[in-house]
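Encoded as structure tokens, the following chain is the form predicted alone, with no partner shown.
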Amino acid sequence: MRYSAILFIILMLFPAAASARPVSYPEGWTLMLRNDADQNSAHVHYTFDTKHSIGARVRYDRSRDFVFTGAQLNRLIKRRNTRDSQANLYGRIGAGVVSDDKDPGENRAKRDTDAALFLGLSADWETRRYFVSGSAEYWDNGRFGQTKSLHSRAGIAPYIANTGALHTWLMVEGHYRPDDADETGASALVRLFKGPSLLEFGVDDRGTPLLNYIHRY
């Protein structure tokens, strides 16, 4: 079975219901998976301290065709809380192997494989009716090559929910991958979430599904 159908099925196991932040509260575990037309990845990690977490990470590139296995480190280098908002500023670094996604049945000892590194940093901005937020990704995937990419997205919230409600927000998102074929792309997303459970669903503009699930224990 392919990596991009495991990480799927996974995504199906878990119940469909917050933050999308790399660092939880201290203790704490958190599930993170993404899917979209470029990568279906999946982030378990463990909150060890108020500033940072640690844990393992799947991500399979469609558009090349490997898939990374590794780990990570997350840090909150730095958070600004006011009466309205809060923002928060993020570095994230992971290192793996990655390998060719090769069917199973063929031999497994002639897939490429080769170290990999991942650095990240991100930001967001949100108050109870806004949200903004952006980020920068580079991955030295070894033999297969160096990737970059530019995120950002804007949110609205239609309504203010309470504690403990369900809270909506509409968003959009912007990517910028110049090593890619096509190097702009824009989605639309639903954002849900209550409790300790969020869900993303919407399509980008190339007609692909998007499909995101974030749960913290």
Second form
Amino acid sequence: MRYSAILFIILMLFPAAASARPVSYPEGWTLMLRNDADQNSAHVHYTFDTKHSIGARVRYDRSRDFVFTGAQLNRLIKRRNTRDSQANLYGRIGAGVVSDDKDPGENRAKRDTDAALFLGLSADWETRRYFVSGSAEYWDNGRFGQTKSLHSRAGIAPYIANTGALHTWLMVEGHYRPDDADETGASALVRLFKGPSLLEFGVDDRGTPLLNYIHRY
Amino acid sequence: MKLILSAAMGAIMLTTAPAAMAAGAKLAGPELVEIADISVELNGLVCDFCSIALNKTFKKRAEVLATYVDLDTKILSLDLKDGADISNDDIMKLVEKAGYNTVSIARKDGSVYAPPAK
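Okay, that's the form predicted alone, but what's the structure of the form predicted in complex with its partner chain?
Once more the chain from above appears, this time first in line as the rest of the complex follows.
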């Protein structure tokens, strides 16, 4: 319990998300895939101006066994650029439907869809050596219930790579999900970053692997 | 004789054209820094996604032949088409559109423009 409280405080210090930047450059497309103990998620978005992107999101909630399918709007609320760093604050909102992830052949009586909504806020601060981010999300999943989560992440680059070279980051991520049986958890991961592609792989404290991928077009 | 000469010229053009194109294509890399028409110093460059955003944004301009972003020096190098030019205001707008801030704009003629700090 004490561990949970400490982690919660740490997460609150970084009041936004571990997800990568959801707004690209104007007229740019981005594919974001996230796979971990909590979810399998795919988000494709189009950035239509400097501060907004819109796209489609499909997310499978692994613990509750349902699928969200809907649209997501991302907004860059604030960016601060300095010579050696960049800090961002993002908001996002999504709306769609949730449904059982069951084979239709199983003939489940409750197989149906509900409307769903989610809200998120995330922030990050990054230099070429250090990275910190945090996020908060709220989901209303209709008959599948409501969920809240906080994530934070810290990373360090063991070497500084220039344009086009392979960039490597070593990161740790913590989460707090008060609605889950395991409220708190942590992951260790490696981020590899080259040109328009970003790949992350790692494992959480329960041994569940994570694999994330981002590509900007 | 004229036919042989024409054929020889054609062969030379065919063999040297790919090399010339390749040389032109190389200008999109670090080599561009030395011959750039405009060098733009920027704030906020921390990763390769930053360089992609700037390259894509500037390459949409008809005046721009090639671009290169150096994360170490925080400089965007622009090679312009012959006779083309881009104003400092346009450069700053494009930089801002990509999500970054201009520190200074240096041109091949030696002039340097530093926008007033906001």
